[in-house]
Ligand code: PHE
Amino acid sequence: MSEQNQSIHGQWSSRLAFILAVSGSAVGLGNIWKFPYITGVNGGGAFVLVYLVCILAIGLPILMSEIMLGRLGHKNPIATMKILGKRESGTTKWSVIGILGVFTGSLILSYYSVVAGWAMNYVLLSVQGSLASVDSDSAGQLFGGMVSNPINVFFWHSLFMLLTVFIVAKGLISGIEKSIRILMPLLIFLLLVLLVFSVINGEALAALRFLFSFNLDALTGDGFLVALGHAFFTLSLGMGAVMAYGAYLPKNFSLSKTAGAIVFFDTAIALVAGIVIFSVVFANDLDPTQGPGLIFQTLPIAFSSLPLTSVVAFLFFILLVAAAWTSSISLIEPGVAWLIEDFGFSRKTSTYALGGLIWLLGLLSVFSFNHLADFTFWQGTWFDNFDFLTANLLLPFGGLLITVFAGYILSPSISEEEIDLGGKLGYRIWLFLSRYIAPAGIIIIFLDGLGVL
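Show me the one chain in the form predicted alone?
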């Protein structure tokens, strides 16, 4: 196969491998707690309906655009957008999309690995039996003691980063694809095991009512904005990961069917996770609206009242680690591919060098909960600022540029050939969404993130 049709890193061995890889990138820590939580407090089934409309009108078109651009360029996001920008508009300035993606993904990983490290720590705590008999006070003390110990957080952050770069350094097929083929089935298996357990031992009907009751009164304007924002962020858009993975996608794989499968996996896993979590939360009369605290403080209390407490806690936090791991692999790959292709470094050198820089930057987030907890500016600690900067500024801006380029700059003859939605009508729908609906939606997300709305 010619270089014009294949990345130097190789190609995914099957469409399923690509679907699992991008789904793994999309399914992260946020899916396990955030989607179920925001669904329950914003009208249940009414929120799900609005979310599905948003993801079909905004998330899916941008996902297709980012995959398409990656497959057209067959290179890292920076080189891809430089090549496509030069060819389609006579300027290489569109490479800013790739630069933003590589920078944003690396910045996200720097603090994401800290939270993933917490999950790894809780795996150990579950094995030790430390979660077997916690109450509200001891659960809070356990979590507070964990994050306030700089050596502890430093160790788990370092271990998680080491595991991430170890996989990516082995290459596309031997490293990324091989690990994804293990981690994603493991994630789904663990989720199903926990689903059966929670249905038997928890309050599954209460969880289903919380998630799916069609409560229009609870769906406010703010709830609509939450659905809009999550529909964009849940698919890992705007951070270079999807574009980098798309560069390894063979031409003969259907882009629209592949993107649709990714959206299905992402949403289904989030909803099943919600049933698992809220079944045990409601069985113990605990507060289901605690956000991130739900994972590390509320759930350990719920697990302590169940049979096989340590086993259930172990399985759940292994599930969290697997979800975080599949996401972290995708976050570093765009930058690694850039160093290999543009600077000629080996994959191992590129991975460990970039991984080392990200690990070093992550120390600011490590110490945000202890040594640097009192050092605040702008939005708060270093951790708070990294989170705000990526979620509210960099990701929406990157996503906006992607959909504008795909909808307005890329030649319609090229995009129509790539967007295989069953003829001209399907393509025109995608083009309309990409040119008008998706940009408008992202601008709303952007303004909401800045507090303007």
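Residue numbers count along the first chain shown, from 1. Every value quoted in this text rests on a predicted model; they were computed, and no experiment measured them. The term rigid core refers to the maximal set of C-alpha atoms that superpose within 1.5 Å between the two forms. What changes on going to the form predicted together with this ligand:
Superposition on the rigid core between these two forms places the CA atom of L401 less than 2 Å from its counterpart. Once both forms are fitted on their rigid core, the CA atom of A17 lies less than 2 Å apart between these two forms. Once both forms are fitted on their core, the CA shift for N152 between these two forms remains under 2 Å.
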Contents of the next structure:
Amino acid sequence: MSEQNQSIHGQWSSRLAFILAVSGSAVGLGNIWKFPYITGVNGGGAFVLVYLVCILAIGLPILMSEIMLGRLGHKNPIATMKILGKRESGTTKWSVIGILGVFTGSLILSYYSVVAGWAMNYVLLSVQGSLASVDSDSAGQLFGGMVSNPINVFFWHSLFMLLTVFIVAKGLISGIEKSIRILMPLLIFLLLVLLVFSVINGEALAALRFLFSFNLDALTGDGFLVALGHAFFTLSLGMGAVMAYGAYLPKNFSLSKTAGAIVFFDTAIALVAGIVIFSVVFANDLDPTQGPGLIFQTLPIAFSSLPLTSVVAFLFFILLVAAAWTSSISLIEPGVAWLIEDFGFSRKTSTYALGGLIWLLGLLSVFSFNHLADFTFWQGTWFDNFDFLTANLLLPFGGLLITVFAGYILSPSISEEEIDLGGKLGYRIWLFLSRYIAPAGIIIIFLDGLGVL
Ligand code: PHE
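Can you return the structure of this protein in the form predicted together with this ligand rather than the form predicted alone?
Everything in the complex follows now, all chains and molecules, and the chain you saw is the first one.
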């Protein structure tokens, strides 16, 4: 291993700072935009159950492994896996985990930025007062009008990419730590306000029934794959984001407590967002299966019946943008750290070069809702394909390689020291999940989802 025991980019100032940073990466559009809409499309309860099982049995052990590997390597994910692979098995081929991760992160950011752009556009709409009194018809028209205007989506996508590279170019720790400390608590507060609203005004019981009545027959093989993929997507796993952040984590912080807190936090936010959104959906006879536009059409209706409509809408979408922002930073950071460490470019050059490429690629998603809306193949539009390929295939595949490395290649004397799950039993549970349950779960769901089983 390298002699260095600290990353050249610095270290988190406290355990809380690390938890906030990884939570900032984890909590994003995945929780508030994607979770409700894929739950709607996949029929509710059974999907949620599979998702929760995937989070606990596959996501949590892999989250620990990713933090552990990052902390052992102290470098960008490509270099970290090269160093650890060489030391543990005499081959540098494990760096493929990092290479795949940089590729996957870039693909995700290219369409993530487009959706974050929609949220930015809604901030403006709320300032203009357009969200002050919407009903189910006008909410649909507002969303449709927005995405079908290519110049509009192009503009917001570009602005969001600029925001992202701006922070990353400044340096990770000062940029991220500061913003997340304020934004996260605010986001939670607003979600709780909306939760109270939805219990009083919406159909909260119907929402709970939809989310938690488990009828496994309703779920297709594809649904299993989407649930697995979303467990990775929402925890930012399988592409090195957490590994990159783990590299900045001091040795004396407890890994399992940290991972547990992040999983709890991320899952709670998704479930609360789900309750809020489906309460509104059922109270207004909206279609739960309408897809990516779901929150943009339901939330304005919820806001309309609150006092200070425009202010609440404004705050909410600002916070959604902020949550997306702290995630987008972590999507590009592994690639940037790699360009800096392995090629010697400056942080600025690395960030703007990679950011520019991702921005360009994002144009395919920008046009997926207008000019290229009819150009469909495999899963649908370019946007649909990027989403399916990355979330449902590339992230779980990256996770599979990570768990195989952590469970089989890394010597147990090292992992036992790192995985501080409260004694031998805790470690054995982690090892069992990492060696058998996580790999088997991913492979079976892959085969099932791709129609082989
Ligand atoms: N976890 C983020 C979200 O839920 C998305 C993300 C995926 C971020 C992968 C980093 C890596 O919005």
